[in-house]
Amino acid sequence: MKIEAKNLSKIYKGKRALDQISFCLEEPKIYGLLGKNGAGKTTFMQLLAGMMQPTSGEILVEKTNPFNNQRLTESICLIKEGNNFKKDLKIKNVLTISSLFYPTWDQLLALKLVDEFSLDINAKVKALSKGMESALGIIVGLASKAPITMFDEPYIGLDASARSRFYEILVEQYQEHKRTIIFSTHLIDEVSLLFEEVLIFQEGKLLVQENTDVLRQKCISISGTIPQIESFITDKMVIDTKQFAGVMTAVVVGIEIEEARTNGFTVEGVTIQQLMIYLTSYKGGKIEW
């Protein structure tokens, strides 16, 4: 299903939560959505999801706005942090209330991970702790196999293990069934490798829209003497630099790695979080990839 934003625009109490950003996700794919505390993510996934309507600007889905849209909004599921389900109910009530709302519902899958989890089918929502209630969440999510399937950090209370066995069975319910999977997180080396393309957020804005890939090719890490490494990023995009004991490490955009190691310098490359923090830590003005 196409998602387009067209100058979307949130604002809470005086505060922007989005200013004017637009564009567009045309395909079926694990996109990560990142950036710091504040930056917009969760305004833009409760917009997506029809819970608000934007102060200015649009949110289209399929070139239909989502809000007060009860057909739209059964293709699109949000996991959030917290708070997804009401307190009172059963985990057997709140699979059989999302079964009846999500036409794409998979109930064996769901009993499955109920399983997987080890959560107590007649255990009410309040006796759950984080962890049991963020896989909860979790199940909900997969089960649903809506065509925008969205999770805002889901994980809280879940130890590495079951992190990573949530993981695991995201990529493998996304290889049987695609569709668009919105992940926003801060363990971001966590999943990284399960993003396909990744947007980040900062302020309210949208700094970067890119495939991983590329983001990868396309920013380095190079180290050697300060005076060769001044020299040779006089008229790069630089995003970093380090300087300690002599040498000097620079963060560099669009150069690639043979030229950099064609001069000698060390080459690493940098990991989807550290460019995460690089690109929302830099002043330098719009960065050209």
Second form
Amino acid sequence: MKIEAKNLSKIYKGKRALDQISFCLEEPKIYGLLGKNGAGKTTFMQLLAGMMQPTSGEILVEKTNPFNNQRLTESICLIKEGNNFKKDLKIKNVLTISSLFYPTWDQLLALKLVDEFSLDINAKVKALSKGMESALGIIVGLASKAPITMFDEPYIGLDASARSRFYEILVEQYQEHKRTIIFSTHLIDEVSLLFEEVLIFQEGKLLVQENTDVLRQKCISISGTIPQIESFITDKMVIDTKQFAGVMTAVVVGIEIEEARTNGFTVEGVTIQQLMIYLTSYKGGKIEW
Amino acid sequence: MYRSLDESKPIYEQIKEQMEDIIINDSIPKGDRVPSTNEIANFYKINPATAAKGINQLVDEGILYKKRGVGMFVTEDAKGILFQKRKNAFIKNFVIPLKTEAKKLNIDSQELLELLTKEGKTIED
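Could the form predicted together with the partner chain be shown next, to go alongside the form predicted on its own?
Zooming out: every chain and molecule, the one shown earlier first.
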């Protein structure tokens, strides 16, 4: 399903959470939605899920506004950080309600995952630990098979092995059934291999939208003596520099690894997590990719 | 083999290199099937599109070929192509940096040659 944001703005609790952002998510892909706290990620996902109205601009799914539009929102599943389900419901009730809401619901998968994450189907939501409640959210997100599925920091309290299992199942499920998955997390290093495309938000603006491997290729870190690096980077796009013990390291956008190597510099890749940190602390204006 | 992936360079390139290693060291001989895009994605927990990009480039380079509905197979010429390619990469990634470092240390070509033939001994030895 095609998702379009057109000059999308949202003022939320007196703050401009989203500031005239425009972009398009065309293909069913796994998207990473990254940014610091308060960058507007959650606001964007809630708008896309039709849970609130934009202040101005538009969010469109297949050219239609998702707000108060059940025919559309039954194709959109948003799993939040917590409080996804009513506390008095039993797990099996949560699954039944979800199966009635999502036409694409896969009950067999849901039951398999309940078993996999060792949940008791008769337990009430309020009796679950934080980790178990997160597991239930993940189960509903996966089993919804909704054409647009969003996970917004879905795993508070979930241990490393359960998270790892979640990523495995996500890849398997995605291959069986291609759909748009939007994933927002602070544990970027854990999941960045799953992202086909990354969007980085900064103070309500979209900083970058790009294929993940293209970002890995375009952004490198080079080290050498201070005068060498200083003269090399004068005409380059530099997003971070550091100096230590006579050595200078610069994070440069848009140069070839070979070019840096033939200059005798030490060249290293930059992880998506590091890139997000550099970009969101960069104060030098527009970045030319 | 089966090194874990890192983010030092594009993931599709690393998938490509790992498949190349498997072919070069005969783990999968010519004519045999290599893992599918889905199998690779599941194994490494990476995006299937990324795995597909690496595999498709190997097809373009004549190292793998597709049999419709069956899978991907190692071509007859795969190893020959890879050796040539790796030789070029060897010059770029090892020989040139070696010379650059040697120059930094004032090691001339004569001395460098001696060091290369002397096999694993440092100056103290």
